[in-house]
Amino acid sequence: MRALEPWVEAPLQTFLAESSARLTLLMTSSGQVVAQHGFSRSLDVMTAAALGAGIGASTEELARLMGSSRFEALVHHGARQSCLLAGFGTPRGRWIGLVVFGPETSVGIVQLFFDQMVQQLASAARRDEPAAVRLPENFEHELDASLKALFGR
């Protein structure tokens, strides 16, 4: 697991050890990682970050265009896997969180527990403080090199 800020770190290991989630991203509503868990090269993270915020925004803006309030989370059911992504507030402002999960688990459990870690995650946020931005020392040459892999050039 990986994680921007200190005060995330203990409410996405209790969500991990409850909903024995397979791959798991929490994200700026702009795509940034705040932090991750289960994915094995940067590509697929900032891939998976990218392609998250796009489908919480059109998701929204869905929602918006039907006369509803925001949807708050959108489920992918697999033969082998599934994906939750689902949007919530933080006194840093609004996040999204990518969960794949397999059939060792509900999409209720991971649902609930996913619930409690936004609960924690809103009471250990630091509200004096912006949230901070960070890139990679390496992050024009991962962006670089993530667009060329998605669009093959």
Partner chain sequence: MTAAQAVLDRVTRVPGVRGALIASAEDGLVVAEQLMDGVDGRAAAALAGSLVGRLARTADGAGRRAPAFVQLRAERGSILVAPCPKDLVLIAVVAADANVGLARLEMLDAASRLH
Second form
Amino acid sequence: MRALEPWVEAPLQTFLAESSARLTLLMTSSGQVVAQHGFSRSLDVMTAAALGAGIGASTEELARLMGSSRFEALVHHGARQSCLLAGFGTPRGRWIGLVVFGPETSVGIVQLFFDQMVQQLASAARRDEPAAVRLPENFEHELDASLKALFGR
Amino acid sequence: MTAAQAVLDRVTRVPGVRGALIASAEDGLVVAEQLMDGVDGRAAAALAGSLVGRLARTADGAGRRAPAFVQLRAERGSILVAPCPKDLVLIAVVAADANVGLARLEMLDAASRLH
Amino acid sequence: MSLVNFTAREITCKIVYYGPGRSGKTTNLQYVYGRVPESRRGRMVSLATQTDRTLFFDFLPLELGSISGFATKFQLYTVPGQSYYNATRKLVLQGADGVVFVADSQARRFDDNLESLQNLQDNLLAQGVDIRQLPVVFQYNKQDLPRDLILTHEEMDDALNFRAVHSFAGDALHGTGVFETLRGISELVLKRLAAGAVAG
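What's the form predicted in complex with its partner chain like, now that we've got the form predicted on its own?
Expanding to the full complex; the earlier chain stays at the top.
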């Protein structure tokens, strides 16, 4: 399990233990990864986040077009594994959760503990004020050299 | 009144029963419910569905048939679960002083009618 | 918005390739995908129609490498160029850290370029983003076509590049200007991140 900020870890850990989910990905509504469990390659996580955010955004637009409020969750039932995609508000903006689970658990259990995680995240975020982003002083200085090395020109 | 509502009506008439619901066992989702205030039907459906699934797998692993009735006794009451045909489960949330014997009879009878 | 993960020492930035239909946005990503070592890139996802026109977006995750000990990752997106896909363009544009505007250098596409640039400004503004505050570079694609069919780099600059931001001549199909453009936008995005975030 990897989380962008430490306060996300405990609620996510509880969710994973209770729900028996195979893969879990929390992302911002623009598709940036906040936390993940179960992915072995970071580049695959980014792809899943981009697709998850795309689905989330398009279903929200669809709901808006049909004059309803947001859809709370979207569930894809598969033969071997299923997937839950749900958006939720946090004090740090709107996030989306993508959960992949198998027959060892159920959509009811996943949804139940997902909602519990959302509540725990909300209270954990309030306790943990966001720190200002601070990069090393030499970051900009090293940037030119790094870009030259990375792009080889 | 639908068949599901009729079943729930019979179960909730038993003294001490605080609510009854029918859920899909595999999904753990509520199909129909009749609950008193303060009873979380969604949680009961999800957890009871999961419990029955696990018990069935355990029984199967031990070479036994799936349980026909489950009573989960807690400090302030019990959760009763009767697996039904069509992958449904009938769940009752009962108080500590409830007539569990009568509730069990009603649930087993009602469960057999749910098809 | 760029995400900086201090625990894992990672920076992730979102770059969107914008521009009119058939200007070469997807081709840019395909070229990058084909040339970057597999260890540095993820799968390229294309949500396209049956005729290979971008329907929702193309997506390519890249690992640029380490800068000051921070693993730097880029998410490259394209938007569908055709005018009737504006709703999906808006969605993809959300949270972009930088935009590459891929213009079609053909003289007959002059109005399409202008319309798409105006549409970019409108869509950013609707999200509360002033295009003047966002890192943007231009790529004038298809500069390999015969001279009488296209506008020159200078003519394209005159027509589109009012703020005199970095612009690159491109032939995305054969790779000319593709990495130069990516480097240009990467530099702007990371410098902006550094300027706003370096410990003072």
